[in-house]
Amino acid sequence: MNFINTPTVIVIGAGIGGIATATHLAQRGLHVIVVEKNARPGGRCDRFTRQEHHFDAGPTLVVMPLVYEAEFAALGASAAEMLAWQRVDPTYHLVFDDNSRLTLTSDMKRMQEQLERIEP
């Protein structure tokens, strides 16, 4: 590649967002550089380790699986082959100062019941 005729594109940041968005512009011919403030990149999907326990950085719930699928598959790879997907239903648990409680779950029904409880 010659970069001297070639446009280049700076970067901010080595999250999965600044990758995907170099890898992108990469394929499109132009010189990309990224920077980033950590050590290494990533982001939000990090692990670090304390006292010999492992934590996870990174988001603990995908809400568009579509989103990342499609990122995969422009890029030439196959999500479902390069991450582990797990299922967790109900995804969490939320407690309001009034001690009320939410559970987002996928089952729709049990979604709407709840809801309706808080907001008919």
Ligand SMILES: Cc1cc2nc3c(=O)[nH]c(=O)nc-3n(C[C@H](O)[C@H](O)[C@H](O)COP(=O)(O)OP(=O)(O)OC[C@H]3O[C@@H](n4cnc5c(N)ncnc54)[C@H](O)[C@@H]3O)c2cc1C
Contents of the next structure:
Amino acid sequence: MNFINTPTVIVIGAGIGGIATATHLAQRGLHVIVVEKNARPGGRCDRFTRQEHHFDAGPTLVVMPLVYEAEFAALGASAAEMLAWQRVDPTYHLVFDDNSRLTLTSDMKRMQEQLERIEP
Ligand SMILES: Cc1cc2nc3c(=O)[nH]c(=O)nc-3n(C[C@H](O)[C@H](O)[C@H](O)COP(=O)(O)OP(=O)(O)OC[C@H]3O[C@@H](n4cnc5c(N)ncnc54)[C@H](O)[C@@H]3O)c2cc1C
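Form predicted on its own done; form predicted in complex with this ligand now:
Below is the whole assembly, all chains and molecules, this chain first.
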């Protein structure tokens, strides 16, 4: 790459948004520099370890798989081939102060029944 004649873009932040943006710009032939204030990339998609246990600090759910698939396709790759999608159902359990519970599920009938019980 001829850095002297190639426009340079500086992307601030190496979260998933910054990384995706940088990848698209680089694919279009721009010289891209990503600056990140933390010691590693990821932003809110981070992970930390305490006493040998690993904790995801942010996302647990892929809420719009079509967006991921479109992003991968735009970069000439296949999300289905590169990511090991795994359906998790129920996704999680909420336990409230009064010990009532809500189980998040993609079973719409079960989900509706639970929500109706809380807020008829
Ligand atoms: C607890 C939690 C749960 C979530 N659950 C889900 C989920 O289930 N599904 C889902 O789709 N989304 C979820 N999200 C949202 C998702 O994590 C964010 O939308 C996404 O990670 C944001 O990415 P981003 O690149 O826009 O921003 P960020 O991840 O915030 O990245 C911004 C980056 O910029 C860096 N930065 C900021 N200022 C500067 C500076 N001046 N100089 C250099 N670097 C800088 C930061 O350090 C950071 O790395 C969740 C978020 C949280 C916190």
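Take the two forms, find the largest set of C-alpha atoms that superpose within 1.5 Å, and that set is the rigid core. Please read all numbers here as calculations on a predicted model, not as lab measurements. Residue numbers count along the first chain shown, from 1.
- Relative to the superposed rigid core, W85 undergoes a CA displacement smaller than 2 Å between the two forms.
- Relative to the superposed core, E69 shifts its CA atom by less than 2 Å between the two forms.
- Comparing the forms between the two forms, the C-alpha position of A39 differs by 2 angstroms or more, with the core used for superposition.
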